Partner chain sequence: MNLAKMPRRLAALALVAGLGLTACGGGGDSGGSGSGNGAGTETYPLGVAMALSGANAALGQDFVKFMEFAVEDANKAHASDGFEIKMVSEDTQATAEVGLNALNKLATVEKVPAVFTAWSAVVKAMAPASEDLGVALFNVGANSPELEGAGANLRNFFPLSSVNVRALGTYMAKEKGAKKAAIIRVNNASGEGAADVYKKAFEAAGGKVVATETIEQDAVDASSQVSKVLAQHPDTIHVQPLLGEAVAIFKALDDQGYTGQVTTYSGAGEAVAVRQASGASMNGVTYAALSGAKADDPKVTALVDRFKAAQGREPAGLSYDVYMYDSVFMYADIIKQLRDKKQDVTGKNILALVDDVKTFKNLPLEGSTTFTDSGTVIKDTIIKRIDDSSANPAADPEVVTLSAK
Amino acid sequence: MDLLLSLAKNGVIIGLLYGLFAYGMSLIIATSGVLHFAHGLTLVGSAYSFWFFFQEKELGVFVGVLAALAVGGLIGVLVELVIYRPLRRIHATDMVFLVASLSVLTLGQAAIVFIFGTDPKSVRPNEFLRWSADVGPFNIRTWDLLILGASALAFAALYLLQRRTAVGLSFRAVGDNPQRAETLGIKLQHTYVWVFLAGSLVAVLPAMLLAVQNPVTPSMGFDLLVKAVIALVIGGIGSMPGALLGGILIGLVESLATYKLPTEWAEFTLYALLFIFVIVRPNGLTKGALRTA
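How about this chain only, in the form predicted on its own?
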């Protein structure tokens, strides 16, 4: 039973990490209608920036965090301005947006390989990151607490942003009906820039959290993107609460599957779960908000 509880704890923690990444992606999808697969490049670019300034250049964690936030936000905004905005002007189809987004991700990963090589980059754990304590059947690590704290902070901040600020309210208005929002005086192009910035900054959190726990690799953005897509399908594409629920669910399934099955079967269980949802409940656990771009 202790092993089962420990696996469940690990599943919730990694599920929150998936949910954080999926949440930022879902915010962008719900507002712009773009399946933003280039979100994976935001994550990997932020992770490499954090590693480079914090570990390689030894400029301290504060500089590393600022660099990751700057690079992550810049990637998201540039993709919107340079790729999506011109496509939106010519009324490109959803398939064109999808191909463009995947192209940005693959080209970005190739650029990272060219600059940094394919060798994994690691952040050496300090005394703070090595701390752990046993609480009942659970072993609580610094990493667990960082994920819990980052998740609570990000979800609370985004909730307040969307409920209490003009920018956040414009996200909801544009996501519901962009034509009506424009007649109300909301500038669509400005809103798209803001939502790509906000969604990308959220992706920086899991990027840094992964960087201090696992080696940073050029493919890590695509790997987490697959988990985020599964979380979005399960939770409801375009639904922010659904992204969180879907992330936690796949984290639990992935972790608990190893209780009875070999480790290599864990990923199979995720795809089996995805297949079941696509067939039985294609709209996910919550009502999605996906619309065409």
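C-alpha atoms forming the largest set that superposes within 1.5 Å between two forms make up the rigid core. The shown structure was predicted, so the numbers you read here are calculated from the model rather than taken from an experiment. Numbering follows the first chain given and starts at 1. First, how it differs from the form predicted together with the partner chain.
- Relative to the superposed core, W265 undergoes a C-alpha shift of no less than 2 Å between these two forms.
- After superposition on the rigid core, the Cα of G72 moves by less than 2 Å between these two forms.
- If you fit the rigid core between these two forms, you'll see the Cα of D223 move by 2 angstroms or more.
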The other form holds:
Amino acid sequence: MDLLLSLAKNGVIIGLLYGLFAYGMSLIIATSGVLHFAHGLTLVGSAYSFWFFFQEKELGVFVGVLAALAVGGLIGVLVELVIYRPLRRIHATDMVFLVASLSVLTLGQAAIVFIFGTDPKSVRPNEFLRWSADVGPFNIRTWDLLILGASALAFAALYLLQRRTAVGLSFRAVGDNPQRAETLGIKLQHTYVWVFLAGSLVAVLPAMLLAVQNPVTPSMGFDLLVKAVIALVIGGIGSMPGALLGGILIGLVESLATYKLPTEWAEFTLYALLFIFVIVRPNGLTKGALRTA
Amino acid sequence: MLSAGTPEARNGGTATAEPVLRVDGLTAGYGKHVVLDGVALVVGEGELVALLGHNGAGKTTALRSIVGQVRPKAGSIHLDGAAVTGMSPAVTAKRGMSMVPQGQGVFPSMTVEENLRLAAAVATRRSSNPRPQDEVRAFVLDMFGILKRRHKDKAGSFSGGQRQMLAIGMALMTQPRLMLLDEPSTGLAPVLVDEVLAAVRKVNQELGTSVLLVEQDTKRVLAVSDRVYVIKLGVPVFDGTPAEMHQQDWSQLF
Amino acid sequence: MNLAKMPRRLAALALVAGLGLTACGGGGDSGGSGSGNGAGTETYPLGVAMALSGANAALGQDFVKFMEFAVEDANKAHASDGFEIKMVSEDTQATAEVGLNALNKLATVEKVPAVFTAWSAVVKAMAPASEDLGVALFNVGANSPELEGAGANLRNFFPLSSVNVRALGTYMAKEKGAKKAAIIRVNNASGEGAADVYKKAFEAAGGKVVATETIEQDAVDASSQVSKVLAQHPDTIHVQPLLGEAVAIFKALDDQGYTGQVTTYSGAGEAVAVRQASGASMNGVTYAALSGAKADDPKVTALVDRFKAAQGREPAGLSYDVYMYDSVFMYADIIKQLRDKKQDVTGKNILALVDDVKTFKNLPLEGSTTFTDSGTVIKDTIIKRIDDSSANPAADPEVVTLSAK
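We have the form predicted on its own; now please give the form predicted together with the partner chain.
In what comes next, the whole complex appears, and the chain from above leads the way.
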């Protein structure tokens, strides 16, 4: 029983990390309609930035976080301005956007190899990060608490942004009907820039969480990108709560499946779940913000 | 109830003052196909002007050209005397035009409240006498009771008529110089058409908002309009008051 | 550009398919090529297939760099023998598919007689293909026990983990008195092979492996694996990872307060990035290192300095790099002996010579190495303990040396 409970806890925590990454991606997809795989580059870029300023230059955690946010936000905005905006102008198809996004991801990783090399970088864990305690059947780590905090922060921030602020409402409006949004006076180009900025800033949270837990490499977070996309499909593409729910669900499935099955089956159960969703419920758990109309 | 617009505003459309909207020689089309040819029209301060015509006469293209969704091939469009020809919809909206498009005027995933709030937030109020947002909001909710009762509901759960009311409400929240409506009666039950047109007239009279209304339902529209234009196959064929219109042989116009 | 225009099922599939694209993305950049002949000296190509892009590129690029140093040095040493070696490198991305392409290109386009490669999955895939292509295949960096006898044209210059993991398993059961062991391994061929060897050795020495759990390569969290393993209350836990996931395992073991002996192999124990990222959670771990060239050997430190001067950083996998360096000298030795016998340097002749000579004595770092009849090499195993994970692995204290016998 204790094992089951602790597996469930592990599943929720890792699921939140998947969901956190999917969350920013979902925000971007819902508003711009772009399958933004280059979100993976935002993750890698901000993780390197955090490592560089916090660990390598030893400028303290505050500067490290700020630098990660700055670089993460910049990558998202630049990709929108330099890649997607010209493509939108020539009415490129979804496939062109997809290929462009994947190319940016690959090229960006190559650029990081060029700048920092391929050898893994490490943020050395300190006593604060190494702390852990047993609470009932659960082993609670600093990392768990950081993930919980980051998820709560991201969820609350985006919830308020999308309901209380003009820019957040305009994200949803453009996602619903860009033409109508424009006749109402919303400048689409501005909205896209803001949504790429906001979504990319969200990705900086999982980037830093990964950087303090695992080596920082040019190909880091690929696992996370795969899981995030599965979370999006399961949660409903373009749905914000769906992204988080999808993340938690796959985290739980991956973890709980190992209770009876050998751990190498974890990935299999995940893809089986994805397969079932794609066939039986392609709209995902929640309906998703996108319509086929 | 709200007081009507100030006398200055109501009487702004005198012969000497610049009209709110002036369209001259508007020619537009898609590819080589010309849909509109030399259309001219004027909407004066505080006027409710109807643009009538058969299906395919070019009414919607005229509206889309005015707000910038279609780039005109020739002609000019002036809002308050300033040229807005060929400007993007977002810009014409900022200048004070608010279009209520046919059918798709609301954001379905957002609640009534959020739709109205967004409209109020993105607008730069261009009305000659801007009012406090709360006042306009109260006016809209009073006029359309359903919006008040269901203000927490998603617009996507609304019927066509309710959506049309919300779309008009959103346009009003921007406090526009000119509200443009594209066939608001389409797909609505007759009783709802009356309600929507009455609301448009009420907005025009009580808030003093200038309106350009595109419609097919000629009889109902004549009852609420100050002046009427008719276009046929992209060419203007009539320009006058509803009274003058009643004296015409309609079979020649449509 | 709008997803809304795509049917949802298609959109969902596109997402997944798109990821597939990135998974196998990246191009194969090739290193040097050509076959310029100096006056009077004959040039022999050496095919090298390593992971030059992807997650394992850090190690692969190190390997190639050390082999470049070796080619330079070996050519100098053999200047009077009238031949020189020219290295031709191809990218494998550490995967079987890309690796096979690399092998094909090296054998058919570059026409190399021998290909030096690493990574167990790659070597395993190349072994049968190398027979068809008629090239000699040398494993210079993979350690899966499955590679023993995996193909007629394969020779394992690098010691397989069966050697030191077997020694470690035996040692833990026999010398340290562990009764119950658990294994956490990476979910690939080398992880599986090594775990199997450990289990056999541990159980043959009287212990019992009570749990084996796997983890995906580069997984970010190992809490579930550790929870499952700890539920069986093992006396010792052997960790057989690749790289990124190693950190997750050591951290989770530390977080969940495991107090028994944690063991691993040199690939994880000596990896600087793993040690730094794991921090104090890796202190107290013991690992089985290979004997032979040691990090504090002046010849090795000189090479490391040369590497640092060229690359501006520490090498990522020094315990492998020394084999890479030596392997080129073995190749030079083979060429020299074939030339002395007036034989052509072909894949077939190379293999025949290796099987005939067996021992190569002119290896600068290790001194000499000897192939067994099954095409593998045997080494002593040194058990080391990590007292301070932030220190250089060379400073790790030696616990015991287990003779290969």
